[in-house]
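There is one chain below, alone, in structure tokens, taken in the form predicted alone.
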Amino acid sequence: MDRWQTSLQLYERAQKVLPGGVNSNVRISSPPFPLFFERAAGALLVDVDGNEYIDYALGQGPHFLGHSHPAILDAVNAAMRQGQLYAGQSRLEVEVAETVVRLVPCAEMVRFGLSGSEMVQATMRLARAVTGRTTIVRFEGHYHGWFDNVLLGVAPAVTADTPRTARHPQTMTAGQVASVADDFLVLPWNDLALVEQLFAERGHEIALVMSEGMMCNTGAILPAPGFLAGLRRLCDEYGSLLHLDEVITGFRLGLSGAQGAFGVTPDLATFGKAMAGGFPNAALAGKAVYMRRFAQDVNHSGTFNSNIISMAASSAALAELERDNGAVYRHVERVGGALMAGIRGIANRLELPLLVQGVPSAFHLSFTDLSAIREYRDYALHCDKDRYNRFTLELLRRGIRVINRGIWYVSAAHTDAQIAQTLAAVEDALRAVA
């Protein structure tokens, strides 16, 4: 543990004063121990104790235009001088609006917040006033955040007689009441037939069918053909809203997000994470018809909304995102693409079985034998997690830094030269740990 001494030392003072010494419980398992940073700039991060690592975390997502990108912070740095939060509206508000509406398929209005926890809350709400409905439809697996009435089956204990059909979901936490699962009912993903079946017994009582676009979190598990549609076409036939979880698809998967990228639009989607570089901004578009709603008898507030930092970073993220007709996209998926395929190519020729799914900027690796991961339960029972923790540590000491649960996440500042020291990272530490 010498290399990481300095953090060491901040962790053990880190615990007397903030629990489990951090601010998210995320960063709890981070192995060896919840390291402290000091600087990052492109694909680059520096710890505490000088050690730096080519990033695959990126902020938990954010920093899809990497680390410090210099646009964003001479924007941030400018807009700030002029004030910070005005409790009334600002230039940049419109104009940041204005290009989601422009770019996002079912963005006909939009509402600002400071997180994809909370602008989900704004969707229940809005659905639920717009149906007259109180039922939400989740999937096993999608994280919409860690409020009381959305942490519910975001990692359900499963075994191989769990039922396959609709039922409330699990809570996930200490202090949850069990009534907070009362108006959610939770099915595997990818499975219409199952939707289907829900939605001929109980389709009257559904407000809104939650998702999101690509299962991200948990396997990089992409849409199965004909879902997203099947989704969109029951929730027509019923009177009930579509709403895509966007927080990591959009701005990452391409200009549209993941409803661009599958071609199909819900009446709801939410958007974070990448759409401010890095800085604390999310956004609610929709359906005019539907988001009206808020100026009208459907609350949502928020001292800090559409403040001016926030505003500012998002204005410049978008326009580095478009710039060269998304050139940053491309890079990516050239970039990302290789690292795919040079670690399935490690892999292979170590003969251990490692599986890559997903798309260029954004993928996932398991411990395991399936050929693909579909759904939740397959990443739940035949996944290797403990050898995966293993995997991340020996890439944390070869200079690798990677999100432990299997997800990485690729930016517009990762090189080529940077995706090459990585592979011969990966197979460094895949021979560590055969």
Ligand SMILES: Cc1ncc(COP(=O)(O)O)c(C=O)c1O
The other form holds:
Amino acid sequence: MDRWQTSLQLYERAQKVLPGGVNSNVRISSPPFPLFFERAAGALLVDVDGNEYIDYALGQGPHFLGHSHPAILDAVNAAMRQGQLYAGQSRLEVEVAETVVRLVPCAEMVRFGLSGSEMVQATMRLARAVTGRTTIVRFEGHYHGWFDNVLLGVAPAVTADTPRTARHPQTMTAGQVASVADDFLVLPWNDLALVEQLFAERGHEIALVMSEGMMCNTGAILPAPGFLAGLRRLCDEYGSLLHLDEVITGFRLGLSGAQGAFGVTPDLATFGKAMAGGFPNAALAGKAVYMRRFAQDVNHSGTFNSNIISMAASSAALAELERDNGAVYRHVERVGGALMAGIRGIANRLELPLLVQGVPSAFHLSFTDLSAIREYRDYALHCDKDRYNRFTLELLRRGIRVINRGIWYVSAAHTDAQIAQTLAAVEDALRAVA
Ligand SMILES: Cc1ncc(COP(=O)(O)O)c(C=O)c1O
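Having seen the form predicted alone, the form predicted together with this ligand:
After this comes the whole thing, all chains and molecules, with the earlier chain placed first.
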């Protein structure tokens, strides 16, 4: 623990004034304990003890362009000097909305907020207003924020015998109102026959089908061929709305997100993370015929929505993402692809059952004998999480920071040299947990 002495002291202080020493429960379980950081630039993160890390956590996703991107910082710095909040509109928010409308297939209109969690709430309210129905279909292992009505089915206890048919989900935290589960039906993901069966039985009750565009919160699982198109078809047939939650995939899988990458246009989509380069901004985008209800009878509000700092950050981030015809995406594809292939090669050589799956900008590592993870249950039942935790700690000791639930994010700032350095550390760390 010597190398994290200052972090440890701060952690001890923090625990006296911040429950668990953190401000987001997601951070509690990072081995060896929640570390403290002092600065970050590009793909590098430095902790309070001066240890340097190549970062694949990237703020849990937002830093697709790297930490402290100069163009974003300059834009924020200049804009905020003209004020931060007007309790009124600014030119910037119109420009950012126009850019989102131009880039995202389903986006005819946009509303901004500060977090993905909030925009998911707005989505559900809107879908219920539009359809006059209350039931929402969700999928196991998908995460849509921490509020009562969505912290459901994220990490359910399952066994090989757990029925695969639609169920009301279990609550996940003390204090959560149990009755929220009544309005939700949760299914394994990527199994269209199950969704078809559910729609045949209860389609006329379903307001909304909510899905990550690619399942990044448990694994990095691509939609099975025809799965998203099948959801689209069922929603159309039964008058339900389709929501793709693109808080992770938006502006990461490409300028048009998962909906562009997989060719399925939802009615509504939520964005956050990569759209503002590390600053808080999030959006709900969708078809105008539905979105206009926010101007009529559906409430969506927020003191800090579309504040100048968030808008300036998004404006600059989107400009960087669009630069040179998406050069950042080509870079991430190349370095992330090399990293995935390199890790696979090392694991093969060491004869370790390490599965690397996903896309170069967001991939997942797990110790498993499976040849692919296709849904949450594969991960829950067949992956060795303890070993992966030990692996992440060994990586950290070697200057590589990853999220311990298995996902690796790659940014436009990662260099070939950093990828090579990472692969050397991966080899060492794998040997340590072999
Ligand atoms: C798919 C998805 N939706 C919603 C959220 C919640 O976003 P936030 O943490 O900004 O509230 C997340 C967060 O990781 C997410 O991954």
